[in-house]
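Below sits a lone chain in C-alpha cells, taken as the form predicted on its own.
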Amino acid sequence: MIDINEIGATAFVIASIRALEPEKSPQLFNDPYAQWFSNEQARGAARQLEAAFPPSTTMVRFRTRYFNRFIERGIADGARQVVLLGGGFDMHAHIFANPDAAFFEVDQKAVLEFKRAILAEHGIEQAPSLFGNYLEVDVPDGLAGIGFDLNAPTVMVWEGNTMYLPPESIMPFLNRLAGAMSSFRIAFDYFSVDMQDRDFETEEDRVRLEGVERAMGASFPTGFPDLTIFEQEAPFKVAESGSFAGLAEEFGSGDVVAGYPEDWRETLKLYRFCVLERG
C-alpha cells in the first residue's frame, strides 16, 4: 500500500520548478508565490529530476500551463466553484481569484497548515480548506461543511496525484464524488502504462520513469493504459485527453520538444492529461 503522504513531500520540488519559470523562454506561466515554498533541498531534487530525464521539468511546466488553462476555461464556461485536490502548494486560488468562482482546497492537514502559515506571513488568507487524506475522508460532505454547493457547476483539479495512489483506490474515490455531485469536470495527469506491472514497451521507458521516481523520492504504482475504464467503472465521459508533449506547439515550445532525441519523444507520449465529465 502506497502512503499518500508521499505526495506532500513532492510539493516542495514542484514549487521549486515553478519558481524558476521567470528564467525560461518562452515563459509559460507566472507564479510569483512559488518561491515561498522552495528550499535548497527541493531545488537539489529538481536538479536530480532533470538529470534523470531532462524533459521531466519541461513536462511539469507544460502541465502547469495546461491546468491553468483548464481553470480559466472552466470559469469562462460557467463553473462557479474550483476544487484543488491534493494540490500541495498550488496557488491557483490566488492566481485566478475571481468574484464569480469560489475556490476550495483538499489536502493533508500538515501540508495545508504549513501553507496557511506561509501565506499568513505574507498577509494572505488561505482558501476554504478541507484537511485530510481525500481517499479516506468524505470529500463532498466535508466540502459542503465549508460552503461548497454540491449542485453548482464545478471544475476539479487533480494535478500530480494519480500516479502516486494505490490503484484500487481510484474508482471508489471517483464514484464517491460522482454519487454526491451532480455536475462537474475533473482534470488529472497520468501515465498511459500499467505501472503496477511495469508493463513498458521498451526497457528505456522503464529506466527513465524509474529514474524520475528516484529523483522525486516516491513510487508510481498507478497508470491508465485505457481511459475507457472511467466510463465502464464510473459514471463519467472522457471529455478530453492528450499528451503534454503534444501541446508544445500550442505553448510556443515546439522547437524544445522537437530538439529531443526521438526515443525521448516516445517516452514523453506516456505522460498525459485527461478530463472526465459528470452530468
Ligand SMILES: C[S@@+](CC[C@H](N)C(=O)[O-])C[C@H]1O[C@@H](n2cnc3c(N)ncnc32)[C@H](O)[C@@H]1O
Given for the second form:
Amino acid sequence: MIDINEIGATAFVIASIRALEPEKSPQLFNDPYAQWFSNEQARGAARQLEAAFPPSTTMVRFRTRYFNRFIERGIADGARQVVLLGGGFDMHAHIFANPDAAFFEVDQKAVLEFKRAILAEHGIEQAPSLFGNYLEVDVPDGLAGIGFDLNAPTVMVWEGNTMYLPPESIMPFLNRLAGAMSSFRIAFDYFSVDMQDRDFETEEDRVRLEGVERAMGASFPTGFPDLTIFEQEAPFKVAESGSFAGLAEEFGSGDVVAGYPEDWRETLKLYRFCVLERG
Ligand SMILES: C[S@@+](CC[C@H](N)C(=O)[O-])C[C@H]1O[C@@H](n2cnc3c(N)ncnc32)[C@H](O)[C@@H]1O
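Okay, that is the form predicted on its own; can I get the form predicted in complex with the named molecule now?
What follows is the whole complex; the chain from before opens it.
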C-alpha cells in the first residue's frame, strides 16, 4: 500500500497546476505528462491555493518556466548530469532528455514508486532514482551507487522543497553535498522571510503565506531572509537570485503582474529563486 505523506502529496497539487498550462496564454511551458498526476483532491487544493492568494498558481507557472530554463542553460553550459532533488512528479528527465546529460531523481520511496507505476502504464522508464528521505540517506553515495559521477559537472534542481524542510537540516544537508561533489550548481525556490519565527513585515503577508500553507496541506517552517548564510555557513557562492514576479516581463506576462494590486506585488517579493555554485 502506497503511503504518500503530506509533503509527498504536495507533488500532486503542483502537477495539477501544470496540467492546466495548455489553457493559458501565453503558455509558459509544455508538460503533457502533468495530467497523469492530477486528481480531484489535488485540483481542489489548487483552487484553494488560488482563493488564498490569487497569484499563487501563476507563480508556480513562473517557477516551472524558470527551472526549465535553468536545466536547459545548465546543459548548454556543460553540465553532464542533472539531479532532481525532491523532484516529485516533474518530468524534466523526459522533457529535457539529452544524450549529453544523465538525469537522476531523488524523492521519497512512496512518491517515486507511484511515479514509476504511472510511467510504466505509459511504457516510459523512470530515470535512475534514489528512493528515501534525502535528509537521512547519504545522497552523494546513493547517487554514485546508481551511476552518478561525483566529479562530473552537475546541476541540481531543488524545486518546491526548501520551505517544507526543518530549518536546522538545511546547512548540514548542503554541506554534505558540497563535501562529496566537486563542481555543481543547485537552484531552489524559497521564501525570504524567517518562517520559523513568522517574522512577516505586514499582516497581509502573514495571512497570504499562511493561506498558501493551509491550501498545500503542509507547513512551511523554513525561509531565508538573508542568502549570505550559504556563503558563510557552507562553501557556496550565490550565483543568481531574484523574485519570480520579477521575471514577468521576460516571460511575456508583464501585464499580468502589473495588473495586480500594489499590496499583492509586495507580498510576491517574498517568493524567490536562488542558484548556489560550488567549485
Ligand atoms: C511540492 S513537491 C515539488 C515537486 C517537484 N519538485 C515540482 O516542483 O513539481 C515536493 C516534493 O519534494 C519531496 N520531498 C520533500 N522533502 C523531501 C525529503 N526530505 N526527502 C525526499 N523527498 C522530499 C516530496 O516528496 C515531494 O515530492
